[in-house]
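Starting off, we have a lone chain in the form predicted on its own, written out as structure tokens.
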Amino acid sequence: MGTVNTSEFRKGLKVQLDGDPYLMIECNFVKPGKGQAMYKCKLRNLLRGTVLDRTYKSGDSIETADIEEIDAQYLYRQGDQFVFMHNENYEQYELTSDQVDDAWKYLKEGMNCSMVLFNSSPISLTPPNHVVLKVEYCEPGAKGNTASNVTKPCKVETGAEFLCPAFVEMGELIKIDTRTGEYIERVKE
């Protein structure tokens, strides 16, 4: 494991503090009138999501985190575990429902996702920005109700519910933005 000097500090740097991986989300150089230059940093814990404020003197160094981002394919869900496979070496990884968080709403078997590994263990997952899901159940829309701002809940093949326009019907494919959870458009087969 390497170390990184304060002169190499930048936003997006992945470091390790007290055995946990952190992402540098902000780094400001401060040169007081007297004394040594300092670096004021904000660090986000990649396991818990908490944010730390740390100040380092010029010349300090900290350990870099063994973080790797891989492409993984979603295979299946088994109880509270979600099973993924590395696209290059076919190694399988299991994530708990806590680690997957709200991403379960978008996961379809065979879907490619971006997974973050820390010391070769998975810690988080990011689905693609847009997914196409099949509507399994929704209330029928009222005839003539074509106003674009009327929405209704639609249950999709993953078991999740999304608010969609009233004209969406059962069996249709819809595109959802995974970053916001919002309906984008209907998709033709």
The other form holds:
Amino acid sequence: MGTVNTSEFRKGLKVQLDGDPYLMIECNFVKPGKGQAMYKCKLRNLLRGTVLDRTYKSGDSIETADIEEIDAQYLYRQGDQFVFMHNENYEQYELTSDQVDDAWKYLKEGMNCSMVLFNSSPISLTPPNHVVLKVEYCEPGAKGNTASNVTKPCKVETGAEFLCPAFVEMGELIKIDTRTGEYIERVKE
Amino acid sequence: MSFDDPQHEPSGSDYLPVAAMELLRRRADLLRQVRSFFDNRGFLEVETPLLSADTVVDRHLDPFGVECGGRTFWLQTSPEFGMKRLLAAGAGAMYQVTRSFRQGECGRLHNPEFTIVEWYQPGHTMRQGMTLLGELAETILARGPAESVGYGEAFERYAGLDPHKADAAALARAVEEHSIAVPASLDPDDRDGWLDLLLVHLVEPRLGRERPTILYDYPASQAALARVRPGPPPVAERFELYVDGIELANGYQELTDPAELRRRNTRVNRQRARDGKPTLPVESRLLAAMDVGLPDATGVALGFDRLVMVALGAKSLADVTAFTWDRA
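Could the form predicted in complex with the partner chain be shown next, to go alongside the form predicted on its own?
What follows is the entire complex, opening with the chain shown before.
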């Protein structure tokens, strides 16, 4: 495992503290005129999301974290386990629903996602920014109402519920922004 | 702009200045004002070498070394040595606007290359030096007359302890009580290290809020090139100007005793070696000049880039610097 010196500190650095991976989200160089140079850092735990304040003296070093981002295809769900496959070496990874978090709402078999590995084990999953999902159930559309500001709930093929405009019909395909969970548009086959 | 990665690769728009042209024009106006402040008071504007065989020996200042014909020359960390040699030669009151260089100092308030305004006034006491610094701040920033607060008084007020008396353990306890993150590598006996932590977290942010604040009478252990006034407690006749919690200038009642400077240089070099840093030359032409005689004087170094930043209400040096380190 490598180490990184304060002179290389910057936002976005991935480091390891007490065995957990952290992302440096803030790093401020402070130095009283004739005094000790220090780096005041904020670090986010990539497993728990908690944020730590740490101060380092100029010249200190920390362990870097073995973090890798890979493209992985969603294969299937087995109970609480979501199974993915590394697109390059076909290795399979099982993620718990905790690790998958909200992404389950968008997962369709064969979908390419981005997965973060820490010491070769998956720790998080990000679906594509936009996904197209089939509406399995919703109240019938209001005829002639093309206003998109009137919304209603709809249930899609993954079992998740979203809000869509009143004119959307069962069986239609809708595009959702996975970062916000918001409806974007209707799409044709 | 992002100021996080000094080593990044050149890319398409890297040639552009980072500061807005309008702020660079106002920076030029401020430089003219600073120059006329000193010109009107009869200070001589001088120039001294940026690259010198001598350098300041400071525990926390790392100069850039440049190899020339088998010898190491140093880019100045401030124009102090050259100007004091002029002082010893009888130049009288003088000022200089010049670039200075400090390795590894990079951030919102730091750039490894920056502009210093430095001046010397022979015959002045520390109090007179503080008054002149306050006048400059009032003239340029128009934030009212400066107030003065003793280093000890500021620590009593904001950290609840006496920085001249408290031992390292008491300082460490205060740091813990205020939930300040402590670098794991900080030596528990490093009294100045604990004082710096308290200064940065509890004291500095409160200084210069209403009007410019001058902090003075520093711990004797932080004298650098200032004279120490015998106690009790002994204090370094050092003073610093703060505005909006940002340190703008550092001044000394100048140390004139060459034997004392040699002792400090030797002590600092021992400390640098313990810190894993290269030692720096103890002897210098400044010491040669001091052996002959340096007049009593005050000297002040002011970070011009920070002054501009504060005067224009900017958030970062990058807002008022044409090309920062990452585009140098």
